[in-house]
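Take a look at this single chain in structure tokens; it is the form predicted alone.
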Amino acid sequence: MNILILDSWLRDYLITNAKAQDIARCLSLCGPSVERINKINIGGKVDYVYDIEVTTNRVDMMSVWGIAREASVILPEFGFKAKLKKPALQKYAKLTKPLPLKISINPALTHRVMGIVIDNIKNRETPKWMKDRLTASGFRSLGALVDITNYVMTEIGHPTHVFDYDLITTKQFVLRESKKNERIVSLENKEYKLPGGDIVIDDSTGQIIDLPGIIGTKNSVVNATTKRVLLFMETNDPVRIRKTSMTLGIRTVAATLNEKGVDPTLSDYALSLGVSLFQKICHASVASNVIDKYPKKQKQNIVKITHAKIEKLIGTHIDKKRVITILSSLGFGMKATKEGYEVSTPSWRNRDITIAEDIVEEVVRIFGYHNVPCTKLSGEIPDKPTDMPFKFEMAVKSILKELGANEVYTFSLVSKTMTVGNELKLSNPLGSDHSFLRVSLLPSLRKAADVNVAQESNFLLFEVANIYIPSKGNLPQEKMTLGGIFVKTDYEKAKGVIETLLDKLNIPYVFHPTDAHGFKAGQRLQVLTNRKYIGFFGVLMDNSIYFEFDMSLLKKFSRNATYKPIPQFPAHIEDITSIVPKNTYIGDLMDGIKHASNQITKIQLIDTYNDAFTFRIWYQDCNKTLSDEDVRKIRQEVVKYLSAKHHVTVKE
């Protein structure tokens, strides 16, 4: 997952003398990968936006504060000063007349919930500084009430939500498990049917008022007349969040964070920041006591590891004090033991640090992979595997690339307009463009060709990938397939590429004409080997030429190259021009000529003019030099065959 963070925003929590470029470089060497930094101008001031890739196990870094915490540990390793500034925590006086609010949870579904009512909202204009920061982070401004929640989520890393307090007449919020086929209408006015087992919030009457952790619902969303809101944040079972999000196809930023397991202790900071922003921007006031439901506080993981194991896995010596310093700076609790260490994880790393190897990884990334000394490989070179899984696939790709083809990778899912009728439809597609499993590579390759046709005069694209053949009552059959499409290419050249591919794979073949939907009549050939179908190629209606082969059959019939001695006696070569009737398949005719005598070793079509075809024929015998009389007899057999079988007239 990539996040966008402003440099000036990061420095709210990171006090350092490092420049933006230094921060990007150092982070990339030891932590999250900064793919690029973009220079922008905000209000006449130069700023930088970090585009950071964070791996899915590090949800703790998917925020401004999270990146600042990581940078505060990494930058000193490179000689920069760096200090982390913690977010503020508010203290709330107990109100004597709070607005009513009741929250109920099921500990099996929800780990923690915090909520507080904010009253007297007067201003809904998002200040420019907040808009600038949200825009730079990829959010669209939707008004102060929603922008504050997105701001809190981006800064602290905990998804936050607001309800219109007055729309919830019961003032009760019950987090429960949904029943199958219950329905919600999202704040985007789209109706969803729940599969059941999802975490929902109802108002104690059975009416669902939120799909927590994923998306808000229309019946509780804030609007232009909202006067009071419930600022709400919860930590739910990430597995259920993931399942519901994927099943319904709702992929929000909140769902992406929640399904990875947000640290429940962040709720305190998120609530404090949210309340302070409502007070500052909306001139609002707190109107209820804080409700905090946290029945099962998470326990720290305790991981035991020896110092010898750390050195063994890193491959070099590292001082014990250095290990303790690194882990302590990352927030780990350290307890020295006789053999090594007893390490307790900080709350924000509780989900991804569970074994000794995780601890070693933390040590070495801060120590610096670039500081681990290099050692030359020693020992014997292992035997090369005789049958690598992708060896044949790579061989096919190499042949095609040598013939000038370009490899592409396309989606296995296609749109409705790209189907031919029997494709399987996904029950929960991510979008209409990717809702069907393809049964051929043709739609994908044709789309790729259309994209590139303006760039090149003629080209060949190919792909080796799975297609999915429907299987009644079972999962579809995955079939590895080779497909290719020639664009603005002569038919003879395209056919030559197909023949060369088969020749290089040592696959004997014959072509058999057959028509099929989508191809021009009489211009599609099946490819047979040992009388078995292995693929086809032909001219499409738009004059591009398409071929497709079953990879398992290509591999089955491919043979290793064998040695054949060079003939000791010269060949007698002559050209024969024939008048061929219309609708004669030249391939069949050439095969017939070659089989007319075992002393015909080779035949080529070298010229055509109207109905006249000129063939070059090699006459050769492995035991002697053929005389003119020998060749004359063979030629007579050829002429006899052509006349009788194909009604061909040979020009003298």
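For clarity, every value in this text was computed on a predicted model and none was experimentally measured. So that the term is clear: the rigid core is the largest set of C-alpha atoms that superpose within 1.5 Å between two forms. Positions refer to the first chain, counted from 1. First, how it differs from the form predicted in complex with the partner chain.
- Of the two rigid parts that shift between these two forms, one contains both Thr126 and Val364.
- Hinge angle between these two forms, smaller rigid part versus larger, from C-alpha superposition: 20 degrees.
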The other form holds:
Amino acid sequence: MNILILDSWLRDYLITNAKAQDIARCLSLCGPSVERINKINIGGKVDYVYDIEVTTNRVDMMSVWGIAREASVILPEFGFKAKLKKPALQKYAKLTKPLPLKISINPALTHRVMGIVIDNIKNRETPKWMKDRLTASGFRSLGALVDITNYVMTEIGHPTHVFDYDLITTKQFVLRESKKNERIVSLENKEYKLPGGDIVIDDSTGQIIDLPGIIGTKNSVVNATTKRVLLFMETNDPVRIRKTSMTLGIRTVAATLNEKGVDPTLSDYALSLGVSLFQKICHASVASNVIDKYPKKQKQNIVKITHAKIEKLIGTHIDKKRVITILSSLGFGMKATKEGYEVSTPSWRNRDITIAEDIVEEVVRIFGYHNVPCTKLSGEIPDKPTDMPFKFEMAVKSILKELGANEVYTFSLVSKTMTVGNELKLSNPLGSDHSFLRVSLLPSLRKAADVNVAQESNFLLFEVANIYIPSKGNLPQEKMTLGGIFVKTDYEKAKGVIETLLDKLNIPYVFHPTDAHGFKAGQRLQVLTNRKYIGFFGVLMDNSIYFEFDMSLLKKFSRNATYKPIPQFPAHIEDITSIVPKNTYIGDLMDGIKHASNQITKIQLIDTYNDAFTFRIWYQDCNKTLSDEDVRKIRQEVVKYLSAKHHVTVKE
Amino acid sequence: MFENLQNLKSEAIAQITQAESVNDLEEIRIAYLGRNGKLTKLIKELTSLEIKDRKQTGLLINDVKKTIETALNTQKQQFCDTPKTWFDPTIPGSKLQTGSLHLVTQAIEEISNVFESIGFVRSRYPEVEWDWYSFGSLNFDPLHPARDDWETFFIEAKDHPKFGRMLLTPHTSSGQVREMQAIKTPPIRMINIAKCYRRQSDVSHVPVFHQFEGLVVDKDISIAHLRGTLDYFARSFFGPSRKTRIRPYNFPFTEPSFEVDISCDICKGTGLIKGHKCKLCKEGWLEIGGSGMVHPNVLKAGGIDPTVYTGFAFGWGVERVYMMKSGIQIPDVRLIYGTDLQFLRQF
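Having seen the form predicted alone, the form predicted in complex with the partner chain:
Up next: the whole complex, starting with the chain shown before.
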């Protein structure tokens, strides 16, 4: 959560010679992170607004006072003078004729409640100085009565509320658990149906008059004619506050603070400040005794830690005296033990500090992370598993890159229109475009290709990413998959790229035509190696060509190149032109030629013209140079095979 | 005659060596070897010599002629030019259409190389996870906001009786306990680089992104080791001119926890671009990600005794880290997941 704090306001509590920029820098290094400082002009005076990110565990710092307290400890570490001024505590005289006020709580829901009635409100105008401070902190001025509560909250860090005392005829405030479907109307005139189990304030008749810690309701809110208010602050069970606030979608500053667990001891200071502001600005007077319900005072946490542990975890030497100074200045109670310390937490750190490591954090952040040495890891280096796929994946990508392909990363989430039906569905997608986990890279790659269709002539996009195959009662199977799409590319060229990829990976392959949805009939091939399916490719309806391989299978069948002896005897190479009948699979035909003799070592298709196909054939024997007579015999075998199996005539 | 020839030879060689172009050389050739050239004239005079001298002089003339011709050719080759064929050396080359590897791939490769060089072993863990691995075992409070529907993507599936809801892991930290369970006994030095998912999309966030997670568990691992490791990475990856800092933060799975920042490359660490606030960073610093000492509860969840072992972990965004690398200058992280070839081919 980010808070905006005015430099001049901070200095009400922090007496220091550090400049705003110094404060920002030092705080960021050892405490809350000051993300920005904005220079502003207030009434002709230069001021600065700190935009501070306070982590959720440090609700104690989400206020002017809280930041001042941190800064008072941190700044001296950087050589600045810094002193913290504590907020004032009022003394309330016991009234002889107080206005009636009764508050009752359920200790399981509410830790502490304080309330006081303020009478004779005269002035509803917010003074300029307060308006300026609130505006700088991001609040809209809504009149003195509400502004005072926001001011108290920002300064002390305790959410504060005012009721119009006269609107509550019973003068009774009962904090209870809501029933399901009870309704409230917020001060913004919006009706909410409560989920049940929320903390509400009832006026003892069953009528809800407030959603405490979250938002005020219309029936109790102060207005232009309000004469008397009940100034009220309570600390409730943070878990319930968060649940209600999130379920109803009411995210007020008060709710954000309350759900983090505000320190109940702050109520005293908040009430005190509130009363004094009403007196000062509205010339009001106190009209009731203070009601304070605090049945179960919180206990301090005691954490034991050895000095050795502190030094071991930080990795450097630190004086015992320094440890004690740091922790004491942060408000911790310190008791030295034989080996270390018994540390008791201040009230505002009770929720946050529970184990020894928490104490180390406090010590080392004030000591300064920048003062911790950079030590190289020593010790045993773990063994590397041999079956990791990373190198292989990189090799595949590099080959494709060499072949002119461009790698893309697309979202693994796809829209309903891109699904085939068995995808896992998100229960809370960000939008309908990204609501299913893909089971193929095809839809994403097709979309990726579309982006470029107008601009580019021919191209190949590819991606290596997981697809997610649902598995009953278990996590889906995450299959690392290679997908690629050729656009405006000649079929033979595309197939050549796939063949080259497989060749480079030393994977033997055969192709097997199998139709599938989305591909042109008869224009899709399965890729098999050792009779096992490893992937497919084919022509899509829009003439782009898509391929997909299972990466784990590619890796499994890929071999390192092995040395084959270079043939000692030269090959006899000749071109044969054949007239091939229509509808002949040339791939099968070439396979047939290759297998016609084991002295045929290689065959290539080098030219086609209508039904004439010219093949270049390598005749070679590893034991001798083939004679013309030898070649003639092999050629005869080839011709015999071609005419018998494929009715092909060979042109002489 | 004899002397004339020697002089002629010297004179020709001198002129040839001083020639400035192929045209000059052609002129010299004509002047000496042309039909009315100086040497040709001498050859013509040969008949006027006495017979006994003719043979000797003839040999010498040949020698001179050859020498001049050789010199002319040698010099001509030095000019590397052919006067008669037009050649345009300024014509553009025809470039090959090469492919490209995605920025994220390049980033992952660089990052893993840096960590592998100091003994980290790369692992991979599920992207679709159970709540327990992503949150429960990592010491997240049952009501931690990250477990909310508006921060993490959940899958419509039956809850696991032991591990809870099925979700898209929002960080690589879900690999921590899986790694501990796999290795059982430290030392652990793992680097897990993977896809993560968060319900957010703006100038510096995309719902699907990559993180790299480092985990070290051993005896006596300290904050100093964490600093040393991060420092090594920063220097190796970003170069010596970039600055990093660590500052306090809060994560459930580390204690103490830190945030690591690097000086912004877009605004050069000033926080300003042409007088306006840099849109990407905070006052010149860009947060790379979190780190910290592994929380004892996390070690326990992974079956490792926290009284014997300590460790540190860090989880950083791959895209962010790469964007901050000098020279890339990408102002919007969403660009990275675009598929425009004009973008892809730049890298």
